[in-house]
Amino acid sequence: MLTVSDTAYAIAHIRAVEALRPPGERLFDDPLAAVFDAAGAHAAEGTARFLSLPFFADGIRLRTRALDDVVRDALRAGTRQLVLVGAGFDTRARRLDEVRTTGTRAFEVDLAPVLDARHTLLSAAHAPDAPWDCAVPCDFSAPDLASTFVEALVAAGLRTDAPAVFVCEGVLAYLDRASIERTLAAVYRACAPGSRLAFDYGAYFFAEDSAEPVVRAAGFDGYDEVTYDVLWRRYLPGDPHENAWVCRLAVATRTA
C-alpha cells in the first residue's frame, strides 16, 4: 500500500512547477505549493519516479483545477464551510480568494504529525496567518472514526447544521476498503442537507468499478462522477492522454 511520503512531495513539486507555466495556461496558482517542494528534496528520487509515469503530472493538474472548481462551486452556492479531508500538503483553503473572501471557515483534517509538519514549513516560511483555516487532527483508521471525526469538527467550529463542502484529495489510495467506508460514513454524519463531498479514485480501485454503491450505502442520495479524459477537454488543448480515463473525479451530496 502507497504511504503519504510517497507521492506527497511528488505532487507539491507539479503544483509548484505550475507558477512557472505562462498565465494564460495554468490550471491553478498554489504560491505555497513552493515551500513543499523545497522540502522534498530528500525525496528527489521518488519525485522523478512518479513523474515518469504517463499521465501523473497531467492528472494532478486535472484533478486539482476540477476540485478548485468544485469548491468554488459549494461557495457560489452560499456553502461557507470547507474540510479538507485528509489535508496533506493541499493548501486550497488559503490560495482560493474565494474561500477568504466570502468569510468561508476551512478544517484541515489529518494525522497530527502531518498537521505538524505542515505548520512546522509554512511557519518556517513565514507563511501569512489563516485565522479562517483550522487544523483538525484525525486517525482515519481508526475503528471508532464515525464518531470522533465528527466530534474533532464540531470541537474546532464545524457547523452540522449548515452545508460543508468536503475535499478528499488523494486520500483514497492509502485506505483499505473498512477505512474507505468508515472515513465516507463519517463524512455523511457531519454532512447537513446541501452538503457535498469530493473525491479521487482509479478504476477498478473498487469491486463493484463504480463508487457510487458505495457512496449511496454511506448514506448520501446524490452522486456525479466524470472521467479525466472529460477533464482533458474541459481544461486542455489537445486530445487527451490514453490513459486519462483510468482516473475518476466523484461528487456526493445529501440533499435531505
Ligand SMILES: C[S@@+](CC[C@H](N)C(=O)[O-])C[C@H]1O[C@@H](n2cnc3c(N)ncnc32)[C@H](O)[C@@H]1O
Second form
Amino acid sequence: MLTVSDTAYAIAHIRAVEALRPPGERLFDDPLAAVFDAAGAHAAEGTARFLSLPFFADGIRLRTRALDDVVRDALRAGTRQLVLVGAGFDTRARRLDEVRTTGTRAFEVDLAPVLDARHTLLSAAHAPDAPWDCAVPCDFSAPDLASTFVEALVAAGLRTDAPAVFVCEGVLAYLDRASIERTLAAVYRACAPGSRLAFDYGAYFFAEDSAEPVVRAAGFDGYDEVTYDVLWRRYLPGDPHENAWVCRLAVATRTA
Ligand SMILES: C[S@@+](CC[C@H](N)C(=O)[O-])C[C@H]1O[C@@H](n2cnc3c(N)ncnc32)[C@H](O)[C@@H]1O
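Next block, the form predicted in complex with the ligand, ref. the form predicted alone:
Next comes the full complex, this chain leading.
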C-alpha cells in the first residue's frame, strides 16, 4: 500500500528526469534524485497518477527552482541555517553549493522511516551524510508538536537565537488543518527574527482562500506569495500553463 511518504519518490522522479533536459533548459541539477527514483519502483503507480495530472511535473520543477532561489537569497542575506520541513528526498542541502561554501548548517525533518530510507539509499550510493547535514525525525501530526519540533531541532544543533530559512515543500497538502496550524506555530517558535518560511499550497486549500491569515495567526509578521504563472514567466519560456495560477508559493517572515 502506498503511504504519504511514497509521494517523495514521485518528486524525486521529476527531479531525476530534469537531468535529461539540455543544460540550458534545466531549472536545477539534482544528481542524487536518480538514486531515490531508482528505489521507487513500489511507488510507480502512485507516481504515474501524479504525472498524469495537468501541470504536475512543471509545477514541481518551478517550485523546486523558486525555493532554491529563496534559500540562495536567505544565504546571501547572511542566514546560516537551513531547515527542510518534510525533507523527503530533497537534496537541496547538498546540491546548492552555497550551503556548503557559506558553512550553513542544514536540518532535514521528516518521519523517521523516510529519513532512514534516505540515509540507507544515500549510503548505498556512496553519498554518505554530509557533516553539515543532520536528520531530525518528527511527526507533524503529533499533538505535542509545539514542544517536540523545537526540542528535536535544538538537540540537533539549531540555534533559535539566529535566523534560519525553513522550506516546507510539497508537505502541507498531506496534513489536516490542525496539523498545519501546529506545524506553522512550531516553525515560528523555532524562528529568530530575520527567519523566513517558504512553502507551497493550492488555491481553495484554505477556507480563507489565502494562507496568509493562518500564517499570521501562527505569529509571522510578514507574508508574500506568488502564483505559478508568475514563476513560469520568471523561469520558463512561452505562456504559462492554464492551471499555473492555481498553485502558490508563499514566504512568511518573522521580522521582529
Ligand atoms: C511530496 S513529499 C515532499 C518531500 C520534499 N519536501 C521534496 O520536495 O522533495 C511530502 C513529504 O512530507 C512528509 N510528511 C507527510 N506527512 C508528514 C508528517 N505528518 N510528519 C512529517 N513528515 C510528513 C512525507 O514523509 C514526505 O517526505
